[in-house]
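Read the single chain below, which is given as structure tokens and is the form predicted alone.
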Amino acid sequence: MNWQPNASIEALKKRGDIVREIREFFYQKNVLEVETPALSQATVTDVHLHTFDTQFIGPGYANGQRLYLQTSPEFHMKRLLCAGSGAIYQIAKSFRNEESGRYHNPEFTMLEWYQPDYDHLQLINEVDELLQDVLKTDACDIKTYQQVFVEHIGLDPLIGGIEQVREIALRYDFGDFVATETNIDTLLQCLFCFVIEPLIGLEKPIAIYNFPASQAALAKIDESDNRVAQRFEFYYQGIELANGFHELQDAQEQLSRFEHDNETRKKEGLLSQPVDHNLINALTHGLPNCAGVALGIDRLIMLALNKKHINDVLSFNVERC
């Protein structure tokens, strides 16, 4: 029977009503929709997403070229807003090379918009007004990561050390490996996912902001608190929906978070990536002050149409494809 879609034919039209509906809602802002290869020659080197990846053979690449299945649009987009595209959203199939689950297919729909002259918490409020349209929700709670930490477990994670976090982390079933873990920010992470984020959004969603500065990924740090970064997270239901940035601008200090990434891929054994220069090329042109935004489109409709299983929305899952 695996010729047969893993959603229902309902199911899907339901999904093709709310893709239509968030067309509109970014029509009606004057937002332009735009598509961005989801090859690439470079790739990203957080630490904790893989890529796929394959050699493309043609005129001028006899040797072959390897190319990276994009994880997100961002890079690209970033490219476009350097070279004066304004306000842009897009509808983009990315892809990760991980697990395969409730939340998770290695190919997804994302959501990606960036908008000009926005910080991260007028960001946050769009972000808001969208999945009120879609999902039919009150205005969400807003909270800082420090806050949530401190509510739901005692601890502050801009102060404590790591052997005071490692305390904590003891107390819950994570695994041998936190005796020994020596980077803080695995620690939070395990707290995070795993003791506050199923306390957290239940009846409406949340966003959790200023993540610290560690964690800052692609974020602008703080300049009234340098400990954090101006990154927003938002949350539901127990589902991660959306991760945000009030987008760093400085090409350098980029380049030197992806070197560094690669330092650290490089000590736990993992292979390094190739830094995407033209991306810092293009910010070295300029990116305009700008905040953006990755969705998850899949897991908004499993919100949307109360289902359980992203299989449930999706047309063809991995082990359908």
Given for the second form:
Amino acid sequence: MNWQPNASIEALKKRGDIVREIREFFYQKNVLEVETPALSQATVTDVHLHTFDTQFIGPGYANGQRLYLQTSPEFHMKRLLCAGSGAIYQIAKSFRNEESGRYHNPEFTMLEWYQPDYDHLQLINEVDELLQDVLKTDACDIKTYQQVFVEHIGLDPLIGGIEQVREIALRYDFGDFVATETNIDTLLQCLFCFVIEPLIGLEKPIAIYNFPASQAALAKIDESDNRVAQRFEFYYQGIELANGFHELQDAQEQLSRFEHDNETRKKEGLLSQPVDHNLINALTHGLPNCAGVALGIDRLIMLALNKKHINDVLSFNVERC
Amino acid sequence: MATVSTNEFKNGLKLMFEGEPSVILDNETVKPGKGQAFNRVKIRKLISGKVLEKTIKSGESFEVADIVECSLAYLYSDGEFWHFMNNETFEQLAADAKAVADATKWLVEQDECIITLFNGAPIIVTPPNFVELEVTETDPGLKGDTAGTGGKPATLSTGAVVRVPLFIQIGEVLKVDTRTGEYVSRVSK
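To test you: the structure above is the form predicted alone. What is the structure of the form predicted in complex with its partner chain?
Zooming out: every chain and molecule, the one shown earlier first.
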């Protein structure tokens, strides 16, 4: 019966309790709750994110204005930081096309927050504090991307040569693409997803930090080791739970990363995405030194309620919405 | 040539994989927040019967396998080919030993079998789930021994050997499950 909710009413009550607990966590820390638009005139250039878009027609926009649904509230929130908001958080609906499955619904809820004067390691501790509150977990493990690769598959992911990575990847018999893949990150991500992730963060959450610089996204490159970016991810019981950065402040560097993404998109036959110049202008004005993180609320609630499918914590999934 | 992308993957989809018609048994997408999405699929190759677990980059396209299944009545074997007929159109079709494979021991004249065609040629012959066959050879049963024990082997008219209860005699007709190769019951004539 498609009119009925996916999650039980009992699960939805617990979901409400957890969201209230999260708001209390940030209230105690004096972090301001903000709301930013779900629609934007520009969007992310990330090669692996697919956006939804729509058309606004109205006064002043007779010919229509394309608007994109946000894949996360990151760009709008950074503009608030540049304008002097101080520490902020938001619980926001986010939208990603082509994502649906056990851990994905195309519309989902993101908890995102920013702490001025924090670096990625300080923010890892704060994420862990929240997880201990909500999930009653022990203090998390903290390891570098390089450490877990060396420990679990004997490969240094920072050696930089795709052939060494390919040689290891071929041993796992993933599929034909391994032999011809030209992107080292695709091979590393494949090894990470299918070999490392099932082995880490089983008893308690684990934070993995210092991702390869080529997977920096919007994180700063480490000044003492330019092979790595100050980016982290949390994993727990096979679920990727959060992604955070010591945020890149350099507007020029950010712009060139966006342009580089768009060049990659062209090479792969994908549409270029409009660069968010409001964000670039805000960064030019100045982003305070800060760290930020995005955490999937639906997945957090799955873990808290011990549910095996995201549908079990959603009122109505994409098939019933 | 028709193609399917990973977004169209679902259980039962038939596609060309490593040059062989294959069927998807299970499909799961794995998408890191920042990074390449993958499809983890369990796939059975229809000709070799091999079951594989493979990782595919999401977005890749595959050729659809031209697979058709039809229900045909078994006629006879000439030693090299097994001949089947469509009882409505009377069209006939010959399958070779590779396609018939183990099904040969379950083929009963006029029984409807499922023939899987790849590019119009038979690649798999699936016998009916249940067939009735006569016992041509078995040790005489011991009187009073009805159930229990392990039974005994019996050879059927097609050459198939199944384990049967001790009371089964030569000349009796048995119902056999072709999927497991197990005796089901006696058939009263």
